[in-house]
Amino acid sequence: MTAFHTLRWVDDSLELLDQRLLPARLEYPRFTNAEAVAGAIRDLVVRGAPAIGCAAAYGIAVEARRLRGQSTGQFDAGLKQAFDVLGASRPTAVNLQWALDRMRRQLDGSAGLDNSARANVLLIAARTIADEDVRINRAMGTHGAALLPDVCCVMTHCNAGALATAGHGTALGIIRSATSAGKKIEVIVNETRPFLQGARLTAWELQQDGIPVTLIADSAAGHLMGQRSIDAVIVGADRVAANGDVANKIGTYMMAVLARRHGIPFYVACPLSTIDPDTPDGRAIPIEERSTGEVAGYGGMRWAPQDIRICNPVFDVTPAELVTALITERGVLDSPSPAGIRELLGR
C-alpha cells in the first residue's frame, strides 16, 4: 500500500491530497460542501479520472452532510444544484458522470427516508465507490502483470497511479502488481508537459515505492524507443469510446505513434466506468483546453513572449488500431473493436 491517500473522508468532511503541491509537500485541504469539491476539481487539486469520479461521489455524499438539517424541499434543490455543479467541473473524463449517475440513483431510491438517513446512504455509496475502484485497480494489476516479461523497461506518461486513482494505480498499479510478483521493472517517465504530471507525481509515487523511475522530457521517448530499450508502454485513460478509441493526456497518441513505429506493444489500463459506449468513437469525446498560462511558464516564472497565441488542448484520442490490448478488471482485450467492447461490457 502506498504511504498516502488520495482523498479521504475525516469529520463529515472530504479531504484531498493537493497534487498541484506536489512533490515538494504533502497538505490535505478540507471541503465542506459540493461546491468547493468541484473547484478543486477544476483546480486539479485531485485529478485522474477514477479519482475525479471518487472525489464527485464524496462531494454529493458532503453536500448531503450539510443539508441533512435542512427541510426535505431544501435538501432535495441543494442536491440538483449539487449535481449540476460537480457535472460541470471537467468534460473529458467519463468517470465523472458514471458516479455521479450512481449517486443519483441512490438517492432517488433513498426517497421516503429522512434528511439523516438519506445522507447515510449516500456517504455508503460514496465510500463503496471508493473501496471498489482499489478492488479493481488490483485486478487489473493482476491481469496487466501477467502481460509483462520477468525483467522489462516500460515507458509511461502523465499519472495513472494511486493519484490519479482511490489506491493502487492503474498504469502504475500493473507495475506495482508485477513488482510485487518478483519482476523487475524499470519505468521511464515521461516529464508530460506542460502540467508535469510524469515529473511531479508519476517520478514521486515511484520513488515512494522504491520502483526504479528514470524521467526524461517527452520529446526523448522516441530516440529511447529506437534503442530498443523499452519493452512495452502503458498509460491508462479518461474516456474510451464505443470503437475502442481512447481519450488520454496530450502526447499520449504521439506516444502510442511511435511505439507502433517501433514495434513496441501499447497497453492502455482502464477500468470498465472509463468505457463509454454511449460515445460511438474519439471524434465525439470533448477535449478539455485549460488555461494558457499553463503553457507560457510554470510556477511564478514565464518563458513564452507575452501576448503570443497559445492553444493548450490536455487530452488527445489515439485511434484504436494503435492499441495493443485494454486491460480491465474483467480481463484483457486485445485488438480493442467495437464487438469486442460490446463482449467485454456484456451488451
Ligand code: MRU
Contents of the next structure:
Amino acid sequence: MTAFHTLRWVDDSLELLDQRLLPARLEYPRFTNAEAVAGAIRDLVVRGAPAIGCAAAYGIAVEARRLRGQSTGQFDAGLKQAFDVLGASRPTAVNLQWALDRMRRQLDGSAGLDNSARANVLLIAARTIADEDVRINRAMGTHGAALLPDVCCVMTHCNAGALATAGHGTALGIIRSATSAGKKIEVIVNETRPFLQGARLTAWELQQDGIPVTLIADSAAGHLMGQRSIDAVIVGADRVAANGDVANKIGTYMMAVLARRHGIPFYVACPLSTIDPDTPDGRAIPIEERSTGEVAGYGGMRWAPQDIRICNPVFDVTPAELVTALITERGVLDSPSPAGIRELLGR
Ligand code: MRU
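The form predicted in complex with this ligand, contrasted with the form predicted on its own above:
The complete assembly is shown below, putting the previous chain first.
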C-alpha cells in the first residue's frame, strides 16, 4: 500500500491528488460535477491512462448524484452532456473511452429505476472499475516480476505507477511486485520532458517505497544503456493498437529504439482495457498536442525565446516489432502480433 491515494470517493465527491504539485505538496481537491472532473483530467491534476479512466467513471457518478433531484429528462440530458465533456477531455488513452462505455452500459441498464437508484448504480460501477484496476495491476505485477532477474536494473519512462492508476501501478507495479517477492531491483528513471512525470512523480513514488532509484535526463538513456548493465526497460501504455503498436509518453519510442540497439528487452505493461481492437495500427492513434508553454519552460519560468515556433506532441508510437512483450493481467504476450492480440482478447 502506498501512503497516498490517487483518487477516492469522499463525502459524495471525488477527491483527487493534485499531481501538478508533486513532489512539493500533497493536496487533495474535491470535485462535485462532471465538468470540473473533465477540467482536472485536461489540466493533468490526474493523469495516466488507467487513472483518467477511473476519474472519468467517478465524474459520471458525481454528476448523477448532483442531478438526482431533477426530472428524468433533466437527469438524462445532464448525463449525456457529462459523457460528452468527459469523453473529450483527453484523446490518446483509450482507457478513458473504455471506462465511459462501461458506465454508459450501466446507465442504460438502469433505465426504469428512479434517479437516486440510478445514481447509486453508477457510483457502484465507478468503484468497481477502480477496485478492479488495483487487482489487475497486482496480477500484471506477478506476471511481470517473473520476467526479471533476481538482481537487476530496470529503466522506466514517464509515470506508470500508483499515481497513474487506482493503485500499485502497471510498470511500477511490476517493480513493486518483484521487490516484494525479494528481488533486488534498482530503477533508472528518465525525467520525461516536457512535463517531468519521471522526475516529479516516478522518482518520488519509488523513493517513498524505499526502492533504489536514479534519476537521469532523457538524453542520458542511450549512454547509460551502452555503459552499464540495464537488464530491462519497462513502460506503461496509453493505447495498444490491434497490431501491437504502442502509444505511450513522448520519448518512449526513442527508448525502444535504443533498447533494441543494445539488446535490452523492452516490456510494455498494459491492462487489457488499454488494448484497442478497433484501432488497427499506430497511425490511427490520435496523438495529443499540448500547450507550447510546456516546452518553452516549466513552473512559471520561460527559457525559450519569445515568438519561437514550438511543437509539443505528448505521446509517440512504438512499432510492435520493437516490443519484446506485452505484460497484461492475463499473462505475457511475446512479440505482439495481430493474431496474438486477438487470442489474448479472446476474439
Ligand atoms: O500525459 P500523461 O502523464 O497522462 O501520460 C501518461 C503515460 O504516458 C503513462 O505511461 C501511461 O498512461 C501508462 S500509465 C499506467
